[in-house]
Structures are given as structure tokens and as C-alpha cells.
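Form predicted alone, single chain, as C-alpha cells, below.
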Amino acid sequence: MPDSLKLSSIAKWPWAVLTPVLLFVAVSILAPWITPYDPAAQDYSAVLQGFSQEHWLGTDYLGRDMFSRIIAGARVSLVAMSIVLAAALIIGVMVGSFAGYVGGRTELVLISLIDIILSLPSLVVALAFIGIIGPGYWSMIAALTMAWWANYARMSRAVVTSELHQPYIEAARVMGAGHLHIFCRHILPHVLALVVVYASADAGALVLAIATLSFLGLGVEPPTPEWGQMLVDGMNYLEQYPHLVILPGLALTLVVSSFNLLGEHFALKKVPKGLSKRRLGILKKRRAREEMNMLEQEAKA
């Protein structure tokens, strides 16, 4: 591909949605580098200190440093996430593609599990779990993973069910494919590449939904920086020292809303577009020369 095609596409990015995603996953990986205090380490001497150049956003009750303890609890959130994505995506796409790729029985069971978890709110779900197995940071992975895998299951099962009765799946059969291979090669690009979409929006619902459980006292514990948790420290300082509720908020708010702007974004474009008039147009007088091109030469001829 030539350098300016390579730049052209490069610019069309949505870079607006696309830098505060990465700001956040480049803070998130670099925290433990870039924190300029221990977000865990008390100082009694420096309780709810404002804005100053030892602490650039404050302290809190415990005289812990807000910006180390923002930047920390960006790492706790990015991790949860992507382990419940991956782990989410894993069963959902395993279980959808087999009930699509099987089918009769199998699959009516399979659905019928599939809606029942789909026909409660997540969070129900993921509250439910951690009422069975109790509260903690594992449990709220594995509660989040289990209130999650449907939908990815769903829309597995719909792009596998599709994608089976398309012509070169016949084809591939005739010449001798096997099951795994004709799964692994022509169906499960389909489905990763719709999945995949979808999962960029899930990861700021995702994000929330760990610091609500936080928030609840049911995911992440103290000491351990979270922005839900956060927000629940500051609550009994709220009138005199807003900042610690403020904070983690603007935090949690920008990257939920990127990730939801992402996820839009890459889901528009699976949208297809109408052509403008401008575009019509053009292709309309090119239509014609290429008519007018056809009739000379049979002229000639």
C-alpha cells in the first residue's frame, strides 16, 4: 500500500472518540510508573489537603494522594475489564457458534438458556451470582462473565446460522472440508468481526458496571484504588470537599462515554450508506460514457 493511502486511511480514524480510549490504556499500563505517590499510603499529616504541587489534585480522608489513586484505579478497571471481555467473549462465541453450528434440539436448549439470562438486567444477574458465591474482586470477574456471555452467544449463533446456508459452505463441503476446518476458516472471521464490535461498546458498560458493584461494597475492596470505591469514600465529604467525589466521576464519565462513542462509531460503520447526490450523479455521467464508449465501438465494428 502506498504511504499516502496509508496516511489518507490513518486520518479518516475517529481520532476525537479514539484518544481518550487510549490515553486511558496508556495510563492504565503505565500507573505503576507514572504515580507520583504509593496510591495506597496513608499520611495523617496531609488529611484532605487541597490542590498543590505536592498533591496535584488533593488528598483524601487519609491523607492518600487523589492523582496516584485515579491513575491506579485506572489500571484496577482496565484489568477487570478486559479479563471479563476476554472470558465473556471466550464462552459466548464457543457456545453461540455450537448451537448454530448443531442445531435441532441442542440449539433450542441452548437458546432458551440464552434468553432466560438475556430476559434479566445484567447487573441482576452479576448481583445474583455474588449473593451465591460472595463478594470480592474474583467474584465480581466471575459474576460480570457470567451476566455477559449471552448476548456474544446470540450474536454468534445468528452469524453461524447465516453463514451456513451461504453457497461456498457448500462448496467447501463438496471438496471434501471438514467441520473444524470449515468453522475455523469461513465461519468464525464472520463472527469475531460483528462480536468484536460490540464487545468496544460493552467495555464502557463494563467499566461502570465494576464501579457500581465497587460502589455497592460487592468488587473491589479497600485499600485498593477504585472509582467506585472512591466515589464511596468521598460521599461523607461531599459538601466540604467535593473534589473527591468529582474526580473519580469526571474519570469514570470520560471513559465511559469514549467507549460508548467507540463502539457507536465501529457499529455505523456496518451501517450501509446511501450515496449523496454529488456521488450519484458522477456515477451517472460515467454510466453514460461508458454506454456512449460501447456503442462507438459497435459502430466501428
Contents of the next structure:
Amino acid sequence: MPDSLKLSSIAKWPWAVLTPVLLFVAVSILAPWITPYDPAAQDYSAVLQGFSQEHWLGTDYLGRDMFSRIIAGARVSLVAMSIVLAAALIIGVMVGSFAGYVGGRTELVLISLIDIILSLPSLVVALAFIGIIGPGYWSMIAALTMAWWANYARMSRAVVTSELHQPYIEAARVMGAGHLHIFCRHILPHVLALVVVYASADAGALVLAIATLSFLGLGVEPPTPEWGQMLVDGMNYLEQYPHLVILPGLALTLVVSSFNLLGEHFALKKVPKGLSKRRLGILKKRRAREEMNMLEQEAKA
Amino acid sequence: MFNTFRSTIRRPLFVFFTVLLTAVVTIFPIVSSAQEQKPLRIAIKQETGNLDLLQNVSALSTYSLVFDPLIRYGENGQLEPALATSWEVSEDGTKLSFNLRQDVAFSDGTPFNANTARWNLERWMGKPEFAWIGISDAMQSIETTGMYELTINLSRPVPAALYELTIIRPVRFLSPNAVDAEGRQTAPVGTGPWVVTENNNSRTLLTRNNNYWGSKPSFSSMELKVVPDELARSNGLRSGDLDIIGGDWVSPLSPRRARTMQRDPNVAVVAEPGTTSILLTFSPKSPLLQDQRVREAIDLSIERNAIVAIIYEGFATPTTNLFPTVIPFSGDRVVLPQRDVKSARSKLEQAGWKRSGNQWLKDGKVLELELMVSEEALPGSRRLAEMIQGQLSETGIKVRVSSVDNATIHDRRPVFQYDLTFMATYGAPYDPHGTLANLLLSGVDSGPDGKIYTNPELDVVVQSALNAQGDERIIKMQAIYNWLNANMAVSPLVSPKRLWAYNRRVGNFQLPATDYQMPGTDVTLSE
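Having looked at the form predicted alone, could you now put up the form predicted together with the partner chain?
So here's everything in the complex, that chain up top.
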């Protein structure tokens, strides 16, 4: 079965899934030093060239080096994705946790708002938002944040509501802990544990959304290289110079799938596993030892 | 026994009817296709619309198939007779007399004569919404001096009057029976070679007007298929689903696609000198562009030949003239300047800008300009903007390309909310008077088109040229072009070629005189 095969291979090398993501992150951090050419520099004497020693992945219609543009594009995509993810996480966790913690009418209003946003496809929300504030790099980031935060808010609220009724919270309260202490110390770690895992799975979708908006001309402004924009520029030359479309498409596919793999891996770790006989034996022994210790202590007393 | 009889009679009957049915099914389409030729199929980028002559809602190109004007815009701006066989302009230019064509009827049978012509002209002449047409603004009265004689009296001479009568809308003629009680058009009924038989958002079907006064089309029907995507159109042409594509207003064909299609043996690409120019315009309200030397530095940084080669794939002519030569009164040709980054930089220094790294500073401000473009408004403009951005960055002028939608560019253009933008001249049959009056005169409302440049001094020069007649007109028109050049008011970039393509089924393909018209009436079709 392919599924079990995939799971077992991931289980054997849990850090293997991180490799492509780390590779892309490293490339995007080092982009200014490893690009052989200025990704925006036009050279009319070398337009639409194929693969060569000077230009490893050829050049585009303005003679710009494709290799440099793809590397620089990774930086743009990953930086924008990180900003959106961080902003969406902060807003989502804050709003969701607040709703869950406070409860009552406030929760009802906030959760209704979250539900409304979630009922609309996120890209439509982003498009509408850009329609209002106008296109550009920062409006793209704002629009995607607006479209993404509600997901995390809903998750955070669910975790907060369930944790709030746990006995240890009651205990903390009885001991006189303040709301902020209870929330930050006892609830937030639970919220983050879940939400961050889902966010890592969303990273791929976000990279794709950024490329989609740029493809529609609503994202990154030229001459900043961006994969979605490189795709749309290459479309004109698809018949004769397919590498102009295939290369940014391939880069996009690789990043999206490696982030998805990572997200999947994290999500699997969160799934409760059945206890093996050996583990059960160990636990039983430990429990017996503890009971023995307690009995001994009682006897001493 | 009875059963046996039935089955013995049934079997031959069954076989007979099966054979008959098969024969009918096979032969019928062959017979019918032999009688009925497939229509000529032309791609259109958007649905035709209701073809109302007084409303600005329908696609312009289809009008020319259904409606005729008095005078037609011919090759190189020659005026050709259409519904008027001859015309005369009085010496003072205030009286236009027309002899109308006789034995012409609208496709619903209504005869065309001086009365129907006058009724048509009165529907729009003198109305405030058509004040942008000089002849409408200056109209005093319309007289019928005979069954086929008509005179238009003007309050002042309108030198471009005859050219104005060649445009698409609203000057063409509608059957008086095709309006409702309030005078609103109910159906597109004209005197043209084609009659609309089906019109919806996916296609417009036209059949030959057998009462047409001119030479009738050689085939009986024409289908205008709505194909909004440019790639889908060229694929449709190659696969044989479409016969003709092209034209800026019909179904634009990109230079890149035209170049690719030239290698296809089943497709012919036609590239003819165009009638429009693509301009880089400077906002007269931009604080950074108030200094003429900055505008000159920008112009000097531009490499027009590279634009022609890369963006237009060679299907354009680099130019610094406002109008291409095919436009009447387009003025003397200006020698194409060489790109000169050094001179551009010294212009900026003269203007008080200080170089710091790869940028220019003055009073703590960076020389950074916004170039507003819209792919919808001008296809290919985003790539052109990227190229200009690269060319200006060599001089050190920073350009921020802001890509906006059609609605935004239409909102921002009239209020000059940009530093730089691309505009196109209107092209034949509207030019030169259309572009000059609408896009250069500050007092004329050009709606979403905005202005190329405005200046009180320029207003006087343009107004005086538009009112001039005869030889004086040539001199005064030249004065406009000289003013624009001397003040570096606009940077014309290229004059793109008119691109069309057709497949081998189409014979005798001739480009329409303007891209606002539809081709196809003169062509022949082979299967």
C-alpha cells in the first residue's frame, strides 16, 4: 500500500521531510549572494536564450537570467508567505482565544464573523480586498492575511473552550492565578501546538495563492521576480520557449509539495497512536513501581 | 402458422427499413451540406450587443456590416461615396450638400431617401451628448431640397466635417420603422450588406442582405463568434473553427502570436501599417515632471528600436510623431533620436538633480515616478512598462509600475493621478481631429480617455488648427506637432502594425480601411 509505504519511510527519517523546505529557505536567504546575475537586469542582446554556460536556465524575453530570477523568486515567495502566516497566526490566535476565553455574547459575535469569513473561498476574499485597497505587494499581504486568519481563529477558539474546563485550570484559578497567567501559561501552549502544525500545512497553499495573485497582476510589482508573474510572462512564449513557463512552474510545484509533505508529517505526529504491548508493559511496570513507592512511604509514616 | 407468417414478413420489412433509415441518415447531411455553405466565421473579442446607434454599449466593428454612412473612409484617408453619391462643401464651410443614392432600401423594405436620412441625422445632431462631434455641435438646421438631396447648415465651419461623417456611431442610418414610440432603437435594421438574424452573448449570426445596393457578398452567411481569449482565438483559427481573427477592435492578435502563426502553412498573416501610435504620456500635474528637462531625460533614455523588436516582434515602426503617415495632416516626419543615457543624465544635472548611487536626489526627494498601466486597456502594456522601467533605471530614474484594472485606469486618467502612463491615438477614421480635440484640448470632456497633455498655450494652438481650412490647416496642424516637440509634451513610442490572420478557406482577403470595421464582405470562401 502506497500510504503505509509513505508513512513508514517518513517515520524512519523524520527529518527527511524538512530537507527540501530547508533547502528553499537557505536558497532564499542566500539569494543575493548566489544569483549569478542581477535578476532585474535587462540585456537585449541575449533575449530568449536556451540553456547555456552563461545562462544555466536560459533568459527571458528581456534577456534576464532565468536562474537568477527563479532563485530571487523563491525569496519573494517565502518572505511574503512567512509574513502572511505570522500575521494570520497572531490575529487568528488572538481573536479566537479571546472569543473562547471570554465566551457569552462576545464569543457569539466573533464566532459568527469568523464563520462568515470562512464560508467564502479565501482567494475570493483576497481578491475583493485587493479590489478595495488596490494592487501591490503590501496590499497582497494584507489581503491574504485577511483571508487566512479566520481558520486559525476557529481552531484556537475550539482548543481554548475545551481546555478551559479541564481540572488543572480550575486548580490554577483556585490558587489565585490571574486570567493572563492562566491563558499564557496553561492554554496558549495547547493552542499553538495545534495551530502551528496546521499553519505549516497551509504554507504551501499560501505560496500558491501568492503566485496566483501575481499571475493575475495583483501581487508583486515588476521588476521584482515572482514565480506567478514569470508564469504569465512566459505564457506568450509557450509554444517556442516552453522553459519560460515550465521552470517557474516546477519551482512552485517543488515548494508547494515540500511544504505539504512537512505539514502532513507534523499532522501525523499529532494523531494519537495506539499503545504497543511493549510500551503498555513499561507503563504498567512504572505504575506498579510508583504504587510500591507510595505504599512504602505510607508505611514509613 | 400465423406467427410464422408474421415473422417471415417482419424480417424483410425490418431489413428494408433499417437500410432506408441508414441511407437517409448518411445521405441527408451530404445533400444539405452541398446546398448550404458553412458561414464565414470571424472571432470577436466581446459580444456584439444590441447595436444601438445612439448608445455607447455595443462592439463598434459589427455596425459596419449592418449600417452604412453617407461617406466612407477609404484607403489612406480617401473619402468614398456610400449612401451619398456626391457632396459639396460651400466656400465658407457652413453648408454641406449631399446627393443621396437612389434605389436604396433598408433591409426591412423601407426606402432610403432624404426624409429618412434627415430623420436619422436629427436623432443625434445638436444633442449635447454628441457635442464631441464637431458637426453635431455646430449644426444649425437640416434641409431636404429634393427627394434625394440633403443639406446640413452649420453655425461655423467644421473642417473635419466630412471625416466625422465616416465614423461608426452615431452617424450611420437606421430604418425609421426600427424604433419604438419614444424613438428608441428596437432592432438593428440598416442598409448594409448584412442582416442580423441571431444575436446573443456567444455569437452573432448575419445573413446576406439580398437588397443591398452595393456588390453583394459571395456567400450567404457570416458568424461572429465570441472568443475572449487571444490564445483560444489563434488555436481556433489553426484548427479550422475560425476563418478570420485580428484587428484591435475585432479580436486583437498579439505580435508574438502573429510571428508564431507565420510559420503555419495553413494560416496567412497580414501586417499592414497601422493608423494609431502608442504614446508615453506625462501627467501635466506631476510635480516631478514639471521641469521639461526631466521629460527630455526620460525621452532620451528610451530605446524605441528595442521596443519594436521585443514587444512588437518587429510588427511596429518606431516613431516620435504623434500620428503615422497614413493619417491625413500628420505633419513632417521627425528624425528618430538615438538613445543617449549620457545626455539624459546631463539633462537631469541641469535640472538640479544630484546623482547618488543609482538614483537622483533633489531637496531630499528621490526621482521616482509611477508608471500606471492596464493590460485590459492596452494589451501588452505591462511588459512594455517593465521594459521602459529597465531602460530608465540605466539613467537612474526609478519607475514604479502600477498595474491596475480597466476601471481604475479610467478613473485615474482624467484626474491625472499618475506620473507616466501609456495612451494610444484613436486611429482612422477619428484622426487627426479626434485625438487632437479630445486628448489635447483641456476644455473638451474626453471621459475616461483622459488627456495626452494640457496647457493653456497648447489649447490656443490646437483650437486654431482645428478651425483652419485649406492650406492653412496644414501649417497650423504642423504648429501643434512643433509645439508638442519643443515642449516635450509627449513621447510617442511606436506605431504598431495592423495584424490580421486568416486560414486557407478564405480567398481575396482585404483589410478593412480602419480597424473599427469588420473585414469579410469582399472575401470568397472555398470548402
